Structures are given as structure tokens and as C-alpha cells.
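Only one chain is included here, represented as C-alpha cells and corresponding to the form predicted alone.
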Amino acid sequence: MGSLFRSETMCLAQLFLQSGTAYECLSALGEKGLVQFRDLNQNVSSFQRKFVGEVKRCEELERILVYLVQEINRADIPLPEGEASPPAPPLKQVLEMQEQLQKLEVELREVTKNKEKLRKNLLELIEYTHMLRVTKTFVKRNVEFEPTYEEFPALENDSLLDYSCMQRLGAKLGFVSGLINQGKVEAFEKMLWRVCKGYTIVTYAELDESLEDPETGEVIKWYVFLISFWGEQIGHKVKKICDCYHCHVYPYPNTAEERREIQEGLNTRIQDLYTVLHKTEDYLRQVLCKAAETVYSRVIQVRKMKAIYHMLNMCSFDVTNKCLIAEVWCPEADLHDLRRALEEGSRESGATIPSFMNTIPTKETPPTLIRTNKFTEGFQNIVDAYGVGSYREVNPALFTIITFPFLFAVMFGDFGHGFVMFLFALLLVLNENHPRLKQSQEIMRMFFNGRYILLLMGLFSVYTGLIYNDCFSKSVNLFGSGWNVSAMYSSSHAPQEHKKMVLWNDSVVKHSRVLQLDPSVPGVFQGPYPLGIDPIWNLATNRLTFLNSFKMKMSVILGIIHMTFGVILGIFNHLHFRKKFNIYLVSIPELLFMLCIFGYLIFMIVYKWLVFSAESSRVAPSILIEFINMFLFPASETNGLYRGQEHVQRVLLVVTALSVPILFLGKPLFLLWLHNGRSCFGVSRSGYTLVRKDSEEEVSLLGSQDIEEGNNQMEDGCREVTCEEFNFGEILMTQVIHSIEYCLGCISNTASYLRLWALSLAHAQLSDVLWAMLMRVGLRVDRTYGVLLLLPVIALFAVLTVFILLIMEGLSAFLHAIRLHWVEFQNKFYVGAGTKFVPFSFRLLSSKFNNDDSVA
């Protein structure tokens, strides 16, 4: 594993790949994931590149595999997902695999098409059977008019029209029968009435069971209808209306014997179709089961092959040497593995001329590579969400591993809540190899990816909960309180001490609503609690006042230390990039400005804690008043914290005042002086050589005579702007903006760290309210119903604790901790303007199947 303090050193390498070995070499590189390719054909369209045909072939194979996965999922056949990743297929096997997949696709489509056709015919025959069964009750044959007419039960009692009249008119009675969707019956009947003007008789009845639609496959309710009409023109209109409403129309038998013959024929055909359909489904399932055994490896192979050809399209083709030239970014530590991968690829292809690589110098900024493991990955993602670090600058993730969960725990300090979070994260860590957790839903997968962050957050919350002595809003007396109540009684002291101290007696205890413990009384305060807050403060009425004072000062101290540490890390950046003048003209003035004001504030807080005791606490000056007087210079003398305080504060203010103009003007004036031909030590320069150019401030001006003599003193301090690009106004404006932002930010950022106190207070109060509203009520119920009520109260308390205090409050503290790191800490030294190193690695390819029946 590389260093987490800085990104790894990168180099630009040029690969010379023989045409016959390029595929195998890139396959070996993809398995190891060592390099990031640069596109050497940016001006060439994607459709005009050399390997576009191979990419289209891979896309065609992907399309076939997507179809196979869809059919396998439709047949409810489990898709195997092997742990081992198969290598990219050799070029000799690609055509064979393509032929096999195409043949399998044609066979599957044909069998599936026949199956669907058989299934549709079966459903139509079943509908026809139901239609004949229902319409049999509609119409009864009349023996007298059997050759020509059919009569309806409703017409026998109809006096408007009899069969003798129809026979005299020579009318021909026609029928249309079929099935219609239940929701279309009413509109269908109205349309027939309006179009046919009442010359039709519609009879319909609802089927007892729902049938599957042969067209859509949807199971719906159907109505069987029988339409009788007179005349061919009306018949044509009826048939068009049936087509318009998507009715399933079937032939209607003219005689009872014909109906019986059709019914017998339908039953025979239905039995035959069931047999053929079952055999077709069995054969189709056998083919799909055989295809499912290899579909996982085929998907991985095709995906790897497509990735290889995409990388080959980024290479330039040398016609004279018949080789491909690629440019890649590679960590210097992996150059040996890169050469070995090229040798393996050349050996597998059997080429006589091996592929090789050369490192080439460049002025371009390399991508940023910071190697992580499963523990550090989550913290690095928090930093990268702000911005990928610039090349070789200090990486905040190394310190975020400790500072992030600690600042979270300061806001979330509760022993019980932290222990629950720790157990949940520990459960995820112990079962991290479980396949269900890796394939869980998005929210659960988010918790799983941040399991180590949750683990440290819970562990640090347990520690801060012990410091606050807070466990589900209750204190725990582990070591015994350091306060003694009995020492406040007058009987415990001599009579001559009663006048000097305010002591208790039976009358005072009986008539006083609030009793105050005086630590100045001998024997009352026996020493500090060994770990954290004394549990007796949980009973005190001024508990909130005491904790607010403690947490507020603690937040200020932690914030100033955190920001000062960020400024110090900026010094390491200046040393690494050989910008020592930034240390003297930027970092040191920033440190002096921070420490002379806010560092002195920490000194006053700690000094007052150490010097003043319970006996002298009443005469102790206010830190806030003393800090304000430091800037106001009051005319009257005040009782300070220590002797000579006024002189020390004036010296600190003078240092602060001097650091501001240096911070504003020091760097621009130095660059101007350097631009006018002055050396850092007052020596005139005779010539200038451009050594490096990453930004306007990373250009060195070196004298030719210094280079000849090997004098590299100026390399450490004089790396600035070239003559042609020097713009003093722009540099001055940039530095002024940065200085104003820093000076004002020191004040606003220090106040921003008070969120540590505010959220800690909010979390403690919410926990206290939840306990008072639920657990206290449940515990105060009498013994008769107490047990029955306590169980649901405990369950409700647990649910609200998890959702409100653990999830909602935890998310709030998590977001505030991120803000403190991004805004208050990282902006002191972290630029975050780099590009992430994205290697050509097959491990980055997804090997899972999506839920939408397609390949991931």
C-alpha cells in the first residue's frame, strides 16, 4: 500500500505494442490495473477509429447476451455468478463464440416464437369453447323453421315480429358471436344501437372465470355476446364495430349438430396443443439451462474484450513500424509490473518481437493516485467528495480517520447511543463478505460502504459519552462522586467555623427548595471525578449552565487547534513544492495572526482553569471581558488574570498588526522583486531558464551560472512567474482576496466550531425529553399494570431512539462534521483541484446482472 500522506509519484510512459500482441498485452494490463491511458486520437471521430468494427462486434454480442438473460429470467432459471473472473477470450475463440451465440439466439427466437404461437392458439380455442358453452343458453332451435331460421327465447313472446312475417318478407337472420372486455360492454352496446338504428338484438352474459388475453397475456374478465341482425349491410357494420372494440369474434354454428361437432373438435385440438406446448416448454427450458451455465463467463469475457478495443482505439497507429503507440500514466512503483505485464502479453501471443515501454518527460500535471484499502476507502471518499487532491499535495484523509469520528462524537456524545451504533457497525464488519449485503438496496449499501466510519464514530461516541457521563440521558456512577453532602451540615464543623461558612441544619433542609453545595467548605469537594463529569451534576439545577460553559470552551479549543493544524500542514506543501518564500510570507504570518488572537484565548481559558480554585473563583475575572478589553484598551485598570497581562496583550496585538500587511503585500512584492532580476540573496541574475511550469507560481527562474556550478540554492525559494506571463495586478488581487478571506475566516470559522457545543446540547436535551416522556412514565406506574405497560413503552422508546436520536441526530452530526472538515479545516492547506487516477482495470467492470433483465 502506498503512502496515504501524499499521492504516489507518477510518470508518463510510452508503450510500443506490436500489432499481433496488442490485444494480449492490454488484456494483461487490464487484469493488473496498472496504467491510465491517454487518448491520442481526440480529433478522430469514434466512427473513424481503427477498431470500430471490433467494438460493434462486441456490442452485437452484448445484445445477444442481454436477450439470453431476459429469456433466462423469464423462465425463472437462476443465474449463476461465479467468484472467479474469466480472462478475456483469445482472438482465435472470438469468432467461434460469436457463431455459437448467434446460432443459440436464432434457435431460441424460433422456439420462443413457436411457443407463443401455440399458446395464442390454445387461448383462442379456450375462448371459443367458453363462447359455445354460454351461447348455447341464448338460442334454441325451432324444428318448424330449422332449415332457414333460428329463434330466440325473447322473440317467442314478442308480438311485434313473428316468424311467419319474416318468412313472408324473405328476411335472412345472421349472427355474430364472440368475447369483449368487461369495461367496453356498455359503450359497445350504445354504438351498436346508434349505428344500426335498432335493427340488431344483442345478448351477452359474463363469464364465471377470468381468461388470459391471447394478445397481451393479461388476465381479465370477459363478456360473451351474441348479435342477431337482418341484412348484409347491417352485418358489415356490426363486424366493423366489433373490430373497432377489439372483440374476439368466433364463427357461430347454425345447427345443434354442427355445434356438437365443433365442440368435440375443439376438445381434441386443445388436448393436442397442451401436449405440444408442454414438450416445447421442456425443450426451451433445457436450452436455457444449458445457456445459463456459461452466460456469466460470456458476459465477463465480452465486457473485457470491448474494454480492450476501446483502449486500442485511444492508441496511435505507426504504419512504418507496424505497431501501436500508447501513452499511459503509471505510478513509478509499478513500472516493473508494467514491463512484466507487457512480457506476459507478448509471450501469450507467441510474437517474436516483444512489446516494450519507455518513460518520457512531460510538463503536464499527472493524475492523483492514493491507494486505499477497505478501512481507509470511506474516509478518502469523504475528502474526494470535496475535490480530488492536486498532484502530490498533502492528503487530509490520513488525519480525517481520527478527526472526523472524534468531532462527530463531540456532537453525538452518549455512551448508550454510541454503543448501539458501534454494535451495528461491528455486525456489518463481521459479515462484510456476505453476498446479501453487497447486493442490498441503495440505503443499506450506503451504510455497508461506510461501515468502518460508523465503527469509529460509535467507538469515539462511547468515549465522549463517558467524558460527558451521559448514557441515554442518565449519568453512571462508576467511581463514586467527589462531592460529600454530609459535610455541609453544621454538626460536622466546629462552632467557630459556623460564622465563616453557610452551612445546613434541619430547618434549612426542611424549608429550602434548593440546597447549594459550597466547594470551599472543607470536606464537601473531595477531588475531581476520575473520568469525565461527576455524576452529581445530573441532580443539580444548574447542570445545564455548567455543561454549557464546559462544552462551549471545549468547542473553541478544539476548533482553534484543528485550524492551526491545517495551517501547519500547508507548510509541508510549500516545502514539498519548493516554495519556501510561501512559508515566510504566507504561512508564518497566518500562524501569528491565529495564535496571537485565538491561541491567546486558549491560553486564558486553560490558565483560569489551573490557577483559580473554588475559594478564589468569586474574584476570577471573566475571560470574555478580558478578551474584549484586549482590543479596546480601557482607561481604567482592571484586575487581570496575571501580572503584566496588559503588556503581553499589547505585544500580541502589535505582532498581529504587523503580520497583516506582510500577509497582504509580502508575496506580491517578493514576486515583483524576483521578476525584475533580483535574486533571493541580492545577487544579479545573468540568464533565466524555464525548468517547470505547472501553474503561474510554479515556474523557476534560475541563473545559467548557478546551473553550471551546480548551485541549487535558488531552487528551494525562487520558483515563480515567467517574464511573459507575469501580471503583478492579478497576483496582488489574488493575495489580497486570500488574506481577507483568511483573516475574516479565522473569526467566522472559530464561531463555526461552536456547532460542536450546540449539537451536543441538542442531542442531550432530545435524549432527556425522550426519557422523561416515555421511560419515566412507564417506570412510575404501579405494580399491577406496570409490567404490562412497560413492555410497549420500552419498545416505543427503542424505536424512537433508533429513528430520532441515532438516525436523524446522527445524520445531522455527520453533516456538520463534514462541513467542519471541508470549510474550516481543508481550506487552510488543501486545493483539491486534481484529477483522479482511473486505471484501465477489469476489476472496475461490473459483473452483476441488473433487475431490469439486462446485463449490468
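Here the rigid core means the biggest group of C-alpha atoms that line up within 1.5 Å when the two forms are laid on top of each other. Numbering follows the first chain given and starts at 1. Computed from a predicted model, the values in this text were never measured in an experiment. Compared with the form predicted in complex with its partner chain:
- Core-aligned CA deviation for D282 between the two forms: 2 Å or greater.
- Once you line up the core between the two forms, the Cα of E741 stays within less than 2 Å of where it was.
- With the core held fixed, P253 shows a CA shift of 2 Å or greater between the two forms.
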The other form holds:
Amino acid sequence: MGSLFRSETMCLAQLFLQSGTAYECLSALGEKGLVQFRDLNQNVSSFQRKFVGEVKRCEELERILVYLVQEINRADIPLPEGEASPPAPPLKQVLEMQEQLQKLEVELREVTKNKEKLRKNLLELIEYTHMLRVTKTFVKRNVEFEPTYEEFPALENDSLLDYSCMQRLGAKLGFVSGLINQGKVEAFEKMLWRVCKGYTIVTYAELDESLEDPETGEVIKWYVFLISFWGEQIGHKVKKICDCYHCHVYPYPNTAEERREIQEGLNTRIQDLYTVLHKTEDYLRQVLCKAAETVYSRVIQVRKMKAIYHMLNMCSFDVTNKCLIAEVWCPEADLHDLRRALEEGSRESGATIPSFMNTIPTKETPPTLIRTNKFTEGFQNIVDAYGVGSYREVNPALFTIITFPFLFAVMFGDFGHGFVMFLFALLLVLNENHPRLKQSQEIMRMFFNGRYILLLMGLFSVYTGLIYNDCFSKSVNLFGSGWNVSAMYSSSHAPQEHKKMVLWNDSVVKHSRVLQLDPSVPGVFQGPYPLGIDPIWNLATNRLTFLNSFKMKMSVILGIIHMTFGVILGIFNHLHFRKKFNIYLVSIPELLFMLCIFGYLIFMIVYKWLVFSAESSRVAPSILIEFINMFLFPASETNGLYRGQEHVQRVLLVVTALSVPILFLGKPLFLLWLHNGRSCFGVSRSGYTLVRKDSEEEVSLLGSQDIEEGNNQMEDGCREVTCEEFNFGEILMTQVIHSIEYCLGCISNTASYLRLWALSLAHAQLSDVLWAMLMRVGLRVDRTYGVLLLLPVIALFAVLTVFILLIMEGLSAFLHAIRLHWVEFQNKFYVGAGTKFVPFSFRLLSSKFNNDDSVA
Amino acid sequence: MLECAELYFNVDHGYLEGLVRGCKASLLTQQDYVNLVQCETLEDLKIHLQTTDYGNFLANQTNPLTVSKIDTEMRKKLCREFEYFRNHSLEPLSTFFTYMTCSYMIDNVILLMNGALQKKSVKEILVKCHPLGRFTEMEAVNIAETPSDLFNAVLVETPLAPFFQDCMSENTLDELNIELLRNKLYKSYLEAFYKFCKNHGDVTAEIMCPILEFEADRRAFIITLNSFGTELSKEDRETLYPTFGKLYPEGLRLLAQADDFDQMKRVADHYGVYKPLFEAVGGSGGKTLEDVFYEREVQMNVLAFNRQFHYGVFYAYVKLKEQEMRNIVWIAECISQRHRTKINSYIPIL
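One more: the block was the form predicted alone; return the form predicted in complex with its partner chain.
The next block holds the full complex; its first chain is the one shown before.
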């Protein structure tokens, strides 16, 4: 049983790390993942700790690395993932690494900035060419009134025009042209109209291709616009509005010649930019490729380094400041490894004084460590989800390995379904090293993590399916039924026996719809079916009645055994924690209470099964009535199960009734008596309490023998009591509540186990319905077309079986099995108030990287 | 609205209300403030904020860290949250949200116009604008020269348009006029918001009306205080007061006649709510009137979370978050200017 039965023994160790070697030591410890650090600086806020500067440096490095990874991903360069995880970098390399990274970052930023600039430039030029091309069509229209514009100077000479008019005419006709975001066109035009009161002419056309926005990099539709306006003032306003709507305004060529020149210039510049951009991109790619080779190991190294400094932040300094003191929880079995790791770390750093450790006694409760393997892990998780076990408590996971799949299978009992589930789990188990399964989606990962649970659940379902004789709701006749119908016919019996029995003849068979086989007729019942339920029941109309009675009794029996087992495990706990009085005052009364009522119920069930045969079944009393009568002491005599039943029952009831007050008051009174100094014990013991009560000087005066005696006595199991403050009322309250809960719980929990029956019934009925609705219909069709119909029917049947019966029903049975374990089983003995042992281990870190990386 | 809004509230707004309550739980606690105050540098502040709900919001900032960077990032974070609320809201909650943004929009418009007056470039001022009050037409504000210009050209299609009814004038926009415009806009905004909440009824009205009344009264007091010793006439002053709230109408008339702080205090003494506030001014810790009002506001906003099925929680959350940001900025300023004596005079959020 070893480590799974109880959590491992822990000890508190103090590590003395020479400040020069602390980093290397922790690195060695982190690789091994042996110890859990305790925070010795809890009241120091995170930024006032010793190694905050180093942590900051790590964060800076991380920031650079994140930037690198981001850039590498953007350039679509595959990130090579190293198999082995590199150790944390030695301190000497850290500076070097930091320098390298910073240089790389600066270079990268420079190059990307240049690239961005070039790209933006290029985009703008492209926009400009587009604009020129589109506005050409506008200009053609404009050309028509361009001559009038030319004629203005002639008009100027006219003396009839007043000054203001001349001003207006003298103002140049201005053009603003550019590109605007598609979504803003309407609002832009409206605002132009409102502000300039119509003194502008806006022409715009949609650009047929989408262009990237130089600012945001989004690819959107653009409109090219041309605003012709009149006058300086309005020109300012127009420009402001263009700014407001983030238009990209480009200078508008006045003449066709100019336009052509610009266009040519643009084309050559675009060509140049393209080549430069390509060169820059190539260079960038080279830099990134080089960076990508090391980035994985760098990320892990920095992570490890950061983790080490976080741990160092938890240590305290000794007086001389030369030595870091860390307090760690370590499993006793690993102490040797811990020493070796420390030595290794010291050796690596070449320190003259090695780091060392010693264990210190403590009264604090250590964290709980239960070592699991890939098989037990899933079951341990089920238990941990309820609560991590208290230190050294009996761990229910060990028993859950068998009971959980078993209870599940009782509810899920179907040979076929179980086998499908088993195959699925087997597939997962066989391919468990496949990388894709490990990085699969959430739901698939859930199945994957529970693959061994599924495997056992499938196997047990196959077994219970055999017992229920259910395979996709049909019975399998493996060994030949034990019932013989032909023996019911009168012709097969001697005539003198006819009078005694109700036998069939042809007319009876012809005229009655329902006939009953009578097992008391010789030859009809040839003995029980070798394994499970006789397949003939599948044909019987009273099949449900029979199965219900069987499953109900079975679930009660299983439940009571399960709960009793829980109470017995409680005894193991009390033994281990040296609270023997708890066994006598709590566990045994609990057991008596349970067994005298429900144990007796099981006895009655089994007794009735064994004693009454087919012939005598008519006189068999109902167990329910008998059980109720047990509490009512009926005045009238019943025939009863056996002779002397009343006396036995009365004794049992008296035992039950007696165990209740013991359960309620026993423990509190005993503790009270302990607290009051065990007045009826010898003088030497009361001497001890005297020592405790008096001052410390007296203790030193007293002989060491006395103190030792006192210490020995402490071992007796009352240590906790004397240490803690004694509060009788509180203890009484807890015990009373616990007892009430237990007594009522016995009844309600037993009833709760009936879910085994209900769920298995539901499962059987559901699969029966599915068969009747689909397969039977498919099978009934005649031979020629039947095959054609059968194919889709089978497909539908398979799909529904998987989704409804396997997944949905399986999930519900799974949840109920969990409940039965958490509530009904574990509340009998399991406290689950521990904290999990979380070792300082790099393995937890590197697995995280993979996640982040897939996201990034 | 329907009689029993409780029954239907969650259909439309349940998700958002749950969300905002969750957000409220992430406000900095007293312990956080105690830790923040102990910080030596802004880097320390950043490290501590990382452990709170702000998370890694400063991670991508290059050194050196400044107060304004922290402020912008915090604002951005609030803005992201608000945008999320707003994008997932249904009527009439979305109108409510629009009303909430209006006050920031007014501030931004005024800020831009002041900037234009001082011949600063739009880009420079845009950075200072509150992101909650951002709108497209905003940058064109400096085209306008008179309030009616502003309305006709720029703001006619924004949610601010209805608030312009009182302040259409052809005065050129100098500093005083801008200030008047701000107060008039605010006045009509508050009145409209108040009316909206009142018409909405239910718990929303019960929660929001006192908060808005307080806001109106606070504005009245602040306007009075700021107008002492300026060329603003008493009649003009009265027109700037929002026409609802506890002070309306008697108190406002008295306030309009006040000449100095003592007279104002005498007016406030008539009101049980404001008397203790004015008494606290200058008391222990040298609190200003502003601080006292902020404290009261925080108190009201925190209480808003005690009721369910109303929109007030969103308003209260944004206001509380703003107060928290002011606190952090205050602490950060104190740290960066090594002015530690006043570091504790932030306004605690209970």
C-alpha cells in the first residue's frame, strides 16, 4: 500500500545557503523538484524583497523575448522547440545573455521601424498614384471650365466691379485631393457642406482595389475625392476638416504636364522602394531566423532564473548576511537527494563552504504529498477535487481505484456499451505518447487525463453487463437457460401429479395471453444460470419486477458495505493519530449503529434469499414489513423469518439505542476528564500537570526524570488536547453535530445508494427504448429492401448509442459515482483539510511554456 | 417602463450587470492602497499594480515610466471595459451609456477649443482628451468661431446637439465665453440626463436621481466658488446653475447672491446634506471642498451597488474607477516628485 495509503512523512528542513552558491543550489533543487519553500518574508511586500532587482531584470528579458517571439511568429518562421530543457543559466552568462538580447532587440526594433517606415512610404506613394489616376477623370470635366478661369484676369480690368467682388474673383480656385476611408465619406461630405455652406464642389469615386491603411495596417476600401473650393478662408477650413477625418491629402497637380511628371517620378520611386523594402525584409528575416534558433532555450532559461529568484525572495538572511536561510518542506524519503542536490550546487559554483541543511522539529501541519503515477493520478484527482487530504490521513484514492469504476459500472451495466468504452479507453492508453493527444482540446484532454479511469470503468461495465445479462439491451444466451418451458405441459408429467400443480395444455396456451412458469414443477427450473441473470428473463413480462427487486437489494447491500468500510477506515485514522479513545467512543458506536440496523437488514435479505425456495416462497414474509416492525414492536405475532427473531431484534435495538448517547457524549466527556487531570490516576502523573502550571524556574529545579516522564506521557495521545486551549462547549457542539449528521446520514445515505438501482434501471430502459424504436423497425422490414433500410438505421443507432447512452448516460453515471464517493463514502472518515505539496520544480514551468507558445 | 422591471431586467441587462459587479470587486482595496503608498519608485508601483486586477497593463511600456503613461494606460483600460459594456448593451441602457459619455465629450470639446485659442496643434491636445469622450467630429472643433457655428458645423449630428439649445450665440469664443459655454452645456446635459433617469423610473430613478442631484448641487457650488472675483455678473451666474437638485430653487437663488465663501457656507448650512460637508472643509488633513465632494460622491456610488436591477451601477462603477485612477495618479505624482507628506490624501474607496 505504501505511499498511496497515506501521504508521505514530511519534515521541515532549514537550508543554509552560502550567498555565493544559493543560486546554483536552487537551480539544482529546481531540476529535481524535491522541496516546497515556505515564505519567510510574508509581511514584506513584493517590491521590498531582497532580489527584486534580479526579478525585474528577468522581467525585462522576458519582455524582450516576448517581443522576439511575436516578431518571429509574424514573419512565419517556425519556432524550433528543443527536446531537453536547458538548465538555468549560470550567473556569469546572465549578463552576457542580457547584453545579447538587448542588442538584438535594439537592432530588431531599428530594422522593423525602418521597414515600417518604408512600407508606409510605399503605401502612400501607391495611394498617390491611385489618386492621380482617378482624379484624371475628374479633371477632364474640369477642363471645360478651365478656360473661364483663365479669363478672369481679363475681367479684372473691368472698372464696374466693386472691390470685394474683385477680391473674390482674384482668389484662386483651389483644389484639395486625397483619399478617405470608405465609412467616413458621408459624414465628411455633410460636414463640408455645413461648414463651407456650399462654396465647395466635391467629387469622389470609389477606388476599385482595397489598400492597406498606412497607420493601422488594415486593408480597407478607399474613396478618392477632389474638392474644388473658392477662396483662402474656406481652403483653411477644408484642410482642417480633412485633418479631422484623417484623410490622406496629396498635392494636386495643376496642369496635365505636371501630372505626368509627378506620375513618372512616383513610378520610379515606387520601384526603388520595392527593392529597398525587399532587401530590408531579407535582412530582417535573417536576423529573426538566427534569433529563432535560440529563443526557445532562452525563454526557458529566463523562466527558470525568474523562478529561482522568486524562491530566493522567500528566504531570510542570517545575522552576518553571508548566508541565506530557507525553510522547506521535504518528504523524509527525499532528504538524501536533497543533501546531494545541495552538494552538487555548491560544487558547481566552486564555493569553499558548502551549503548544508538540518531538519528542525515543528508542530505545524506539513503539506500533503501523495506520489502518483499515470494510473493512479486520475483517481487521486477525483479525491483531491473534493479536498486535499489532511497530512497522513488515510487516502481514499487507493480504494477509489476499484470502488469508483465498480459503482459506475453498477449504474452503467451493459456488456456492449462497456466494451465500446473499454475499447475507446484502450485506444487512448495505447497511444498515450502521441504528441497530438497531449496538446489536444479541452474536452479531449479531459478524456485523455481520465483514460485509465475510463479503461477500468469500461472493464467493470463489461462485468456488470454480464451479470445483468445486457448487451445493447439484449440478453445473451451463453450457457443455455436454466428454465424449461416444455416441462410445464401436462403431457410431460405423470397423471397423478396433475392435481397438485397447475399445468398447461394446448387450450390453456391458446386462450391465455400471459402464462407463468412455475419453478416448483419438477423440470421447469433446472438450476441457476452459471453467470448473472438467466437470459429467459429478457422474454418475460415481469422482467422489470424481477430486476427491480434484485437491483434494489443489491444497491442497498453494496451501499452499506461501502459505508461500513468507510467507518472502518476511520479506525485506521484514529490508530495512526494515536487517538485510541476515538475508536472506542466514536468509531465502534458508529459501527454498531450502522450494523445493528442496516447490517441486520442485509442479513435479512440474504437470509431470505437462502432459506425460502420456490415451494415456500408464498409464505415468505416481506422484508420491508419485518424491518418496520422491528422498530414498532408489534403487538400481534407475525410468522417471522426465523424463530427467536423478536429477541434478536430487541437486543439489536437496545445496542443501537445505547450507542447513540455514547456517540453524543462519550468523546466530549472523556476529553473533559482528561483535561481535569485524570483525577483517578497515580500521583506521578498529576505531578506533570504541576510542572506545566508552574513557572519555568521550577521546571529547571525539578529533576530531569520528572520532565522525561512527563514527555513520555505526552505521547499517550493527549498532546493535542493539552496544547490547545480547552473549550468543552465547542467540543460538545462539534461532536453533537457530527453525531446527528452521522445518525441521520446512515438512513439518508443508504437511501442515496438506491441511485445505483435507479440509474441502472434508467440505462437499461433507455437502451431498450432505443432498440425498440430503431433496430426493431429496421429488422422487421422484409428481406429485399431490409438491407437498404438497415444501413441508415444501424448508423443512426450507432450515433445515438454513442451520444446518448455512452456519453450522456456515462456522464450522469460518472457524476453519481463521484457523489457516492464524495458524500456517502468519504464523509465517514475523510477530513480533506490539507494543503497540497507543491514542490519548487522547473518541470511545472516548462510545461507552461508549451501552452503559451501554442497560444502566441 | 413596465411595472415590475425586476422580472425582466435580467433578460436584457443581466449579463452586463453581473459583469460590472465583478469589475467593481476588482477595485483596489484598502490594503492595496497601503502597499502602494509604501512604494519608493514608479517601478515599485508598477510591480504592485501587477498583482492587482490591472495585471500586466504596463508590461509593454518602455522605460522610463512616467505618471502620464500610467494614466493613459489606465484610461485605456477603463475605456476598453466601457466599450465592451456599451457594445453589449440594449436600449435603453445604451442611451444611458451615451448620456454617460456626454460629459466627457463636453470636456473634450472645451479642451480642444481652449487649445485652439492658445494656438496649440490639435494633435497635442488630442492626447489629453479623455478616451471615453472621443468622437470623430471632435477634431474639427477649432473651425468654429462662435457657439452657433460650433453647433451648425460640427456638433449637430453628435449626441451633444440637444444641449446647445440654450447657448446659441454669436459671441466670439474667448476664454470666458468658452467657460460659459461649458457650464451651459453641462447644465442642459445634466438636466437632460436627470429627466431621462426620472422618466425611466424604477430603481434606476431612485439611485440615479440623488446622484445627479448631488452632481448638480456640486456644480452650483463650484461655479459660485469659481465666480468670486471674476467679471461674471450675478444674473449670469444664476443662469448657469442646473435647475434641479436639492438646492433648487431656493438655495440657488441664495447662492447667486453669495459674495464669498462664508456666505456660500451659510447657504449650505440650510441643507442637512451639505452642512457636514462644508464643516469638514479645512478640518483634519486640510481637505479642500473638492476632496469633500469627492468623498461624498464615492460614498453615494458605493451605495448604488447595494440595489439590484438598475443602471446606476454602471455610472457608479465608471465614477469609482475614475476616482481610483485619480488616486493612483496622485500617489504616483507624489512618488515621482518625492513629495511624500501628502501621499496619504487620496480618497479611499470603501
